[in-house]
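Below, in C-alpha cells: the form predicted alone, a single chain.
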Amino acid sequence: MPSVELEHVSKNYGQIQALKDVSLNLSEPSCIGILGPNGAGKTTLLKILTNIVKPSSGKAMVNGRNPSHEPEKALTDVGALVEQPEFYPYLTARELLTFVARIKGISRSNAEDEIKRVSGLTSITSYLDRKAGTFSRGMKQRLSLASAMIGDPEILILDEPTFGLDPKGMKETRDLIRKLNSERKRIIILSTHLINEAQEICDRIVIMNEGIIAYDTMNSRDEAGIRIEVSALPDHLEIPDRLAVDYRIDGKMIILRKNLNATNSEIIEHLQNLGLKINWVVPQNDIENIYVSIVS
C-alpha cells in the first residue's frame, strides 16, 4: 500500500522561511490536491518528497523511507512532474522516454511497449519522433507527464500538471488524472492554482499559504465555515481561539473558520455578548469562499 508522511518539516531558504512545520499523512490510494497562491510552499513541499530539496527541519517518508537518506528505495516507484519541465533539445520525445524507463529498471525489450503505452495515454505518440526543442510548452508539459508516468508507479507527484496546455489539453489530463485516480491502486498528489480544477480531481484537498497548512477537508466539518452579517461592527472585535481558528471583515459581514469544536450558538452568543445585532448567519463550505478568506 502506498504512503507518503511528513512530520512538521520546515524548509528555509537563508532568512525567507518557505515551510514552516508542515505534518501531512496520506496512507491509502487516493488524489489530494494542494491549493495556494504563488509562494505558498507547494512545490518546496514536492521538491522535498522528491529530494530535489532537503528539509531544514522534520522528515518526509515516502512508501516508509526517508528520500534524503535513502533516495533510490524511497523514489523506486514514484512518478514526478515537479516545475517547469526542461529536456535536452536534440533528444526525441522516444530516445527520452526510453533514457527514463532504462533508469527505472525496465528492460530495452519492454521499454518500447512502455513509450507506446504513456505516449498513448498523454497524445504525444505522433510526436515521440520529433526533437524535444521543437515542441511547444503544452508539449514539453506533456511529455512530462508521460515520463511521470513511466513504470505505472504507484506514488504520482504533479506540479501544476495542466500548465501550459490548451482547453482542449486540460481536459484530457483532467480526464487522464481522473482515470488512473479511480483504479484506486496510488497515490496522487497535485498541486494547483486552480479551484475548479481540483474539485474536479481530487477526494481531499488542502489550502495551502505562507508555508503553512491552512485548511484540509480531510479535518473539515460541513459547516467549518460561516458568513454572519451584523447591523454594525463595533471599532473592535475579538473572537477567541476556541470559536474560531480565523476571520476576517468584509464591510457588515464576518467571514469565520470555526473551531472544529465550536458551534454556531456558541458563536452567535458571543457576538450578541459584544452587543452585536445578528442580521444573519449561512454555512460557508465551499472551497472557493474558504480559499479566498485564507489568502486575502
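For clarity, a rigid core is taken as the largest C-alpha set superposing within 1.5 Å between two forms. Just so it is clear, the structure is predicted and the values come from calculations on it, not from any experiment. Positions refer to the first chain, counted from 1. Compared with the form predicted together with the partner chain:
- Core-superposed comparison between the two forms: CA of residue 257 displaced by 2 Å or more.
- Core-superposed comparison between the two forms: CA of residue 275 displaced by 2 Å or more.
- Superposition on the rigid core between the two forms places the CA atom of residue 39 less than 2 Å from its counterpart.
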Contents of the next structure:
Amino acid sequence: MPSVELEHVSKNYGQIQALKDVSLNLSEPSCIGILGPNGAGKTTLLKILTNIVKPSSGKAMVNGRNPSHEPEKALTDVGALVEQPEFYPYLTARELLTFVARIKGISRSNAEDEIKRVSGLTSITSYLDRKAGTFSRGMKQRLSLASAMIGDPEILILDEPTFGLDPKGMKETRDLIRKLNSERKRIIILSTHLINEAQEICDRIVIMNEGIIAYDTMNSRDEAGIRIEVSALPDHLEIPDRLAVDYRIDGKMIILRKNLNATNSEIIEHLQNLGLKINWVVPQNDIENIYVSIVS
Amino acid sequence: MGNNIRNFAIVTSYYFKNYYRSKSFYLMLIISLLVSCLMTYFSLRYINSMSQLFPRLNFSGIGNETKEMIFGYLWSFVLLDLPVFAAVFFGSSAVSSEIENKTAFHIFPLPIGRGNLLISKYIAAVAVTVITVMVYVFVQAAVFVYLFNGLLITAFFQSVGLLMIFIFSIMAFTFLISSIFNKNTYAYITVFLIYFLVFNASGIIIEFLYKSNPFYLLNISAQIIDKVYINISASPFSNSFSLAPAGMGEIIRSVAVMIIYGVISISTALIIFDQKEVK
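The block above covers the form predicted alone; next, return the form predicted together with the partner chain.
Whole complex next, starting from this chain.
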C-alpha cells in the first residue's frame, strides 16, 4: 500500500519560513488536491517529498522511507512532475524516457513498451525522436508527465501538471489524472492554482496558506452539505432532525448535511434563535469561497 | 551494489551522449584539430632548422632522439592548455547548470543518489575531454612517426598517462567550483579566473618571493607532462635547464599532487552537491 507521511515538517529558506510545522498523512489510494496562493508552501512540500529540498525540521517519509536519505528506495515507486522541469537538450524524448525507465529498474526490452504506453497517454508519440531542446513549453510539460508515469508508480506527485498546456491538452491531462485516480491503486498529489481542477479530480482538498495547512477536507460533491461560521459557539448545540440529518462542529464552524425538506434560511433562523451570530454560510462543496476567505 | 553500478553505467552513458552531441564538444574538437595542425606545420617547418628556434644552442651533431625529445616537449607544452579549455567547456557549468537550467527538477526525484549522478557526470565529462585531447595526441604520434621513424615509447606513454591523470584532476577541481555556484556565468568566470590568473599569478609570486618551486599548485604539477621529455622550467625566475627528462621522484611527486587535488575536489563536490537545494 503506498503511503506519504509528513510529521511536523518545517522548511526555512534563510529568513523565510516556507513551511511551518506541517503534518499530513496519506495512506489510502486517492487523489489529494493542494490549493493555495503563490508562496503558500505547496511546491516546497512537494520538493521535500521528491528530494529536491530537505526539510529544516520534521520528518518526511515516502513509502516508509526518507527521500533525502534513501532516494534509491523511497523514490522507486514515485513519479514526479515538480515545477516546470527542463531536460538535457541534446537527448531525444525517447532517450530521456528510456533513461528514466532504466533507472527505475525496467529492462531495456520492456522500456520500449513502457515508452510506447506513456507517450500514447500524453500524446507525444510523434515527438519521441526529437531532441528535448527543441520542445515547446507545452511539449516539455507533456514529456514531464510521461516521465512521471514511467513504471506506473504507486505515488504520483504532480505540481501544476496543466501549466503551459493548450485547452485540449489541459482537458486530456485532467481526464488522464481522473482515469488514473479511478483505478484506485495509487496516491496522486496534485498541486494546482485551479480550484475547479482540484474539485473535478480530487477526493480530498487541502488549502495551504503562509506555510501551513489552513483547511483540509474531503471533497464533498454532496449538494446537501453546508458550512456555517459563527462568532462563538454555545456550550451545547442541538439542531433538530427536520433541519439537519447530520452535523459536526469544527472550531467556529458548523458543518452539516441538510434535511432535504429544509432550507438554508430555516437553519440560519434556528441558529439565530439560539443566540448565535452567523459570519457566513457556504455550501460544503464551495471550495472557492472557503479558499478566498482563508487567503484573504 | 549491483544496482548502483548498473545505474551508474546508465547515467554515465546518457550524460556522455548529451556531452558529445553538444556544441561545446565540436568546438573543443575543432580547437584540438586546429592546434594539432599548427603544431604539425611548426614541426615540419623547423625539424631541419632547429638552430633558428634556439639560436644560443649548438645543434650540430644532435641525435634524432634528442630532437624528438625537444619536439615532444614543445608538443606537450602546448597540449597542457587543452584539458584546461575542455574543463572550462565541459565542467564549469556541470553542476550549476542542473540548478540554473532546472534539469534538477527532472533528475533529483529519480530513484538514484546524488553522488551517483555527480560521479556519472564527472566520468562522462572526463571521457569527452579525453576524446578531444586524444585527437591532438594521435596527430602528434603520427607526425613523430613520420619525422623520426618511430616514437620514444617510454616518454610518449609517460606523458599520455600523466595527461590522463591531469584530466581527471582538473575536471574534479572544475566540478568542485561548479558545485559552489547556482549560476553558470559565475561558475564560468570563476573557473577561468582560477586557471588563467590565480594559479599562474600564485606560481610566479611564490617563485619570485620565496625562490621555491610551488610544485603543490595544480598547473605546476601538470608541467610534468612535458617535463618527461625535457626537464626545463618555463618559469622566468628559474635557471634550471637540462635536456634530461624529469626523474622518477619528480614524476611521483607531481602525480601525488594531481591525485590529491582530484580526490579532495571530487569528495568536496560530492558533499556540496548532496546538500544542494533547488529553491
